[in-house]
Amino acid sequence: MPIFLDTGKIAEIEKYMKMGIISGVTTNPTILLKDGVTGGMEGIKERSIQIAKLIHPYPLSVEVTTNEKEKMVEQAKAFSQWSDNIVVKITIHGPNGEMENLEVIHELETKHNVRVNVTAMMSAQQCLIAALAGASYVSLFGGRVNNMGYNCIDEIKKTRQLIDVLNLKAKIIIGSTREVLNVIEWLVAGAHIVTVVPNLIEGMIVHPYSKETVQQFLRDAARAEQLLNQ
């Protein structure tokens, strides 16, 4: 199935889970801090657990708090013993563009047998890199794309072709999504996941005119149980 859901939240992760609409989540240390995790790593730990445990065995991603190379390999195997549908999120490189991020993603994958969801991506040749460094999945952030000036469905299009002619694991995750017509226009340009926010889910489901049709229904079925009833 092809949504996330990008929280932190217990609630809103059971939720959707009882409707069968996604087949994952994603948190990052912001959205954990947003949603009230306190503790430091072992409130990040013990929320992960929860979430992992809730939603397995679809993918939770969870994201180290360091770009230090060897502190970055360190908790990533120490996050994927938290549960077996850990995934660990990594940026394609550091704060001021250090390339260590990629050996880092390499070793993880090839060596470690860690799983890892490549982040923070706001191109196609980056997506290409981390699917060639053997990423699990490559997350293009699509309204930060957009907000550049540029349609990141022509990078979702791009990046789709390459994975597929050069037969690459990698599946596309676009998030940064911000209104509800991207999820299915990136889904189309070739995306395997869209990643949301719970708002935007709910604005896929209810729409004005359903609500209006909905109500008719409603009150012409209670008339006519008043005609039965005369």
The other form holds:
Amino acid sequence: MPIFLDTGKIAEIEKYMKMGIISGVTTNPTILLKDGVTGGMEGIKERSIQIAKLIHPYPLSVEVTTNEKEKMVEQAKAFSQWSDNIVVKITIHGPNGEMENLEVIHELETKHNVRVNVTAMMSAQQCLIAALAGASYVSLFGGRVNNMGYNCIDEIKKTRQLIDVLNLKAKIIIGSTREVLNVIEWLVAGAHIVTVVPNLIEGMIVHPYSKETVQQFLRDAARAEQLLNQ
Ligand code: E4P
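The structure above corresponds to the form predicted alone; please provide the structure of the form predicted together with erythose-4-phosphate.
Everything in the complex follows now, all chains and molecules, and the chain you saw is the first one.
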């Protein structure tokens, strides 16, 4: 199922779950902070468990809050105990390009039975490396790639081709949505999943001409009713 919600807001998740159109949720520390999570790790745990329950068995991605190797492993193992649908987000490398993250990703997937979503990626080559390390999901930040002046669609196509040809298990998630059109364009390009901010999903559904058409139908139905009753 191709659409995840990129949010920490319970009301938005409930709304789109009821419609049956989302099949996962992604978060990161920035999203949780923006969406009102307070209280440090306890706050993150509480909100994550709430979301995980709400969408079960669909996956919820929760990001580690450290870049120290042992602590990342420790946190990832702890997060994955919160609920069996939690996937742990690890960035492709550290803040200064530290590459130990890949060891962490490999270890979590192969030794600790933790599903990993490798995040903050801007290119097909990063996605390939993450997929080779054993990641369950590889997250490419489409909007940020486009903001840097090159087209993320090329990166999506290359990533999908490589994953298919090499028969790797990773699913491609494209995040960092900026426009309504991103969703279908990125799916058509080969993304398995696009993780979408809530207001863009509304933008996909509501169309001014559909509104006008529905208004016309209702107006004419009321007129027909009146005529019948005359
Ligand atoms: C994806 O998993 C990320 O949480 C998110 O889409 C990043 O988006 P941004 O570029 O708007 O921060």
